[in-house]
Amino acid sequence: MKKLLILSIMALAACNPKLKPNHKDATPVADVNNSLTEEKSLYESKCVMCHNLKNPSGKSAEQWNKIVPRMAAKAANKGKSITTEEQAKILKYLVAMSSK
């Protein structure tokens, strides 16, 4: 039984990888959160403000390179403001966090 018990723990934590890939080396993404917790909560600040929030692996890096400009428009047509650091801060943990 203890066997069976084990045997089940390793499976589901083989089914949940602790690792992100990052180009070449692969950065736990616990690090890579708490490295980015200021780009990160500008993310959830920002883009809250006109829409719900994406997940950001849900999106290749390519992908937010295009998206986050043409948001941070929309965001000033609005009136909104997202300043260039703010933007270049989001799009550093969207890029982190992408599908790559």
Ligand code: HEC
Second form
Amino acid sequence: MKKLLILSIMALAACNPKLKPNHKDATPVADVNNSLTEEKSLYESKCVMCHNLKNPSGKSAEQWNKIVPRMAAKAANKGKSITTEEQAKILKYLVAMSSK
Ligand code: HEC
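Same protein, different state: after the form predicted on its own, show the form predicted together with the ligand.
Zooming out: every chain and molecule, the one shown earlier first.
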């Protein structure tokens, strides 16, 4: 009888959801990877200072890698800064949208 009581307590504990780890607070990986909102808005604010926005899919990743630092240098010459960190973010967005 005593043995049965211990067994049923163990069974209850195993079924109690409160004793299981809670994964609800974890951020889904897809959400983190897919949102380039900040990168996009930086591109839209920084790359429109001298000309209209260029089509991101109009260039390859390789081309954007050369163009972004070139444009940042032009900006610096005009006293309009695009920081290294901002360039990296803009590039991340352009490469994601590029023709390849
Ligand atoms: C300080 C002014 C200035 C800023 C800021 C600027 N550009 Fe430009 N951009 C120019 C000028 C001037 C040209 C035309 C001469 C040339 O191509 O070098 C140009 C040309 C371009 C071209 C065409 C070049 C080609 O080889 O086809 C692209 C693409 C471009 N810019 C993208 C960008 C992007 C992306 C940004 C933001 C990171 C940006 N620009 C910011 C001045 C600027």
